[in-house]
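Consider the single chain below, provided in structure tokens and representing the form predicted on its own.
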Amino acid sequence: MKKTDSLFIFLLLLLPAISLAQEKDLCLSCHQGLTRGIVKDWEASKHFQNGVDCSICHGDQHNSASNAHLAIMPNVETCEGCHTDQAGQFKEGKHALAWIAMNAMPKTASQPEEIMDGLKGCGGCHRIGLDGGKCDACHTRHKFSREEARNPLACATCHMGFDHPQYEMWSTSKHGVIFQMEKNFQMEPSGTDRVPRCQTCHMIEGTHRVMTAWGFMGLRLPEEDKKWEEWRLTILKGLGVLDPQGNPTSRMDVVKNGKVARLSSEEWKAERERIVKVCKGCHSNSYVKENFDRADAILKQADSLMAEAITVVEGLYQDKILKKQADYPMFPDLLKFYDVPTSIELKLYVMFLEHRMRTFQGAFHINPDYMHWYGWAEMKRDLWEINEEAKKMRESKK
């Protein structure tokens, strides 16, 4: 082979690298001035080290300030090209369904655009399920750090506050306190810490399939304990998932599609066994069983209070002391949240979405104070106030 032929082949092989370098230089020439933080994060990432350039995630159509709208915003499908296993696991978990669940809720689906699509309220967290899934909800742009996503603080933005303060429960539990006292922020692979962090239990052995036995609502059907099932049915009627006769409504499809409850004992047991196995890595079989049994019992007691409160308000509708709303069943609608016509229903919604959640979630996160003072004690006070208000409304009606 002639020297000229060898040189020609070498240049042909070099062209893609030259083109890639030119493309990178084109992106950097603008973004180092416009969005220096993005460039800095990318240069510190594994993507940068492995030659993952802008076009691989954002496409090659955006090449000037005038066509910035042509840049593709990646989702789980984009990441799946390289991270096949993790993307597949993510699609099977609850995070991938977050946007479905949000749009399914009658109250959140009708919120102002700024809150939902503007991602300034509920949509800001539930975007993890938007467009099939957003990996950057945990692996933040443009560093996409695995170590960052392993830190419990990565969970704190979404899993806190009014209706699901799981991070706050964990961080002030004995598990969370030990974790912080040891300043164990050089993240080891999940499951190798002295105490569990969020990812240890909910992303077992690094799986991206996030799922729990009870689910967000803490509900399952069928229930072997008939008294408990009776309370559960009352709650499901209050949620509008069942009609006053106990028949499924259109919201049942939402529950199924969003997996916000467990609708078979097999499904529930499978998820419970996954997390029980984790606990047994540190604790004895009897200790683990005892603590799960007690937490289940707490949920049962919370359901008894919740069902009683729903029945009190339902009775006001049945007796026409409260005017029936056009879009209500006979039961009050808990999923109307804070847009309800009476103060007694507002109290009922807070009892369900704030205090019942804290009662059973505090029990499972081993946080005595959250379970009792922020949960159970508040539920007892809610029930007393609902009964007192109902009594006054009946007396006033007479």
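Same protein, different condition: the form predicted on its own was shown, now please give the form predicted in complex with heme C (HEC).
Partners and other molecules omitted; one chain follows.
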């Protein structure tokens, strides 16, 4: 080979690198001024250090002010090529199902467009599962920092509030309080903490698959405890997963596809074992066992109140004191949320989604106040008020 030939080949090999560099400069030439904050965050990232440029994630189709719509909005697939383990684990966990779960709710479609569009409400949190999954839910763009995602505050925007206040529960539990006193939010690998944070228990050693035994709904099938089974069947009818005769409806498919409940005892136990092992790193076997036994028993007690309340309202349907709902004839439908015609049905939904959740979630997150006063005590009050109102409705019918 002549010298000029090899020089030519060398230059040819250099071309893609030159064009990449040009592309990067092109993006920066506008975005340096246009979106300075984004460029600054990216420059502070490991991606910048490793040459992961704008166009690697956003493509190179958009290159002028008039074609911004051609920029690709990255999802889990974009990251998967370089972060196979994290993306694979994420896809097996519940975060990847968040968008599907939201859309499977019977009420989602009938909410006003202003409420559902624009990722302000439901979608603002469930976006974590949008389009296969959005990794920037915990490592926000464009820093994509590991340190940031290790901080329990990374979970707070979503795991808070009305029906899942895990952040509030954890941060005021002994675990959370000690964590804040000692760490002042300086993040080291979770194995080195004196007390656990969200990630220690739910993303064990950095595993991106999140799933728990009870799940959000606190339901499992099958149930060995006969009394509990009876109460649970009533709740499943109230959720429309079973029809009034106890046969599965199409909502059972949603439960299966969305992994809403563990549907075999092996599956349930496997999830439980995973988390029990974490506690045992710091507490004795018997201390841990007692804690879980008590929390399970609290859920059972909560289910007894819940089933009683559902049965009272169902009785009003049976006796035609409450009007049958066209699309769901016999049981009250808990999944209608706040879009219900009477105050007694509204109370039933709040009892289920706010107070039953707080009771059992508070027990597992070792927060006495959430378990008792925000949870159990409120359920007792709900049941009392539901009974009073049912009595009045029956009297006024006479």
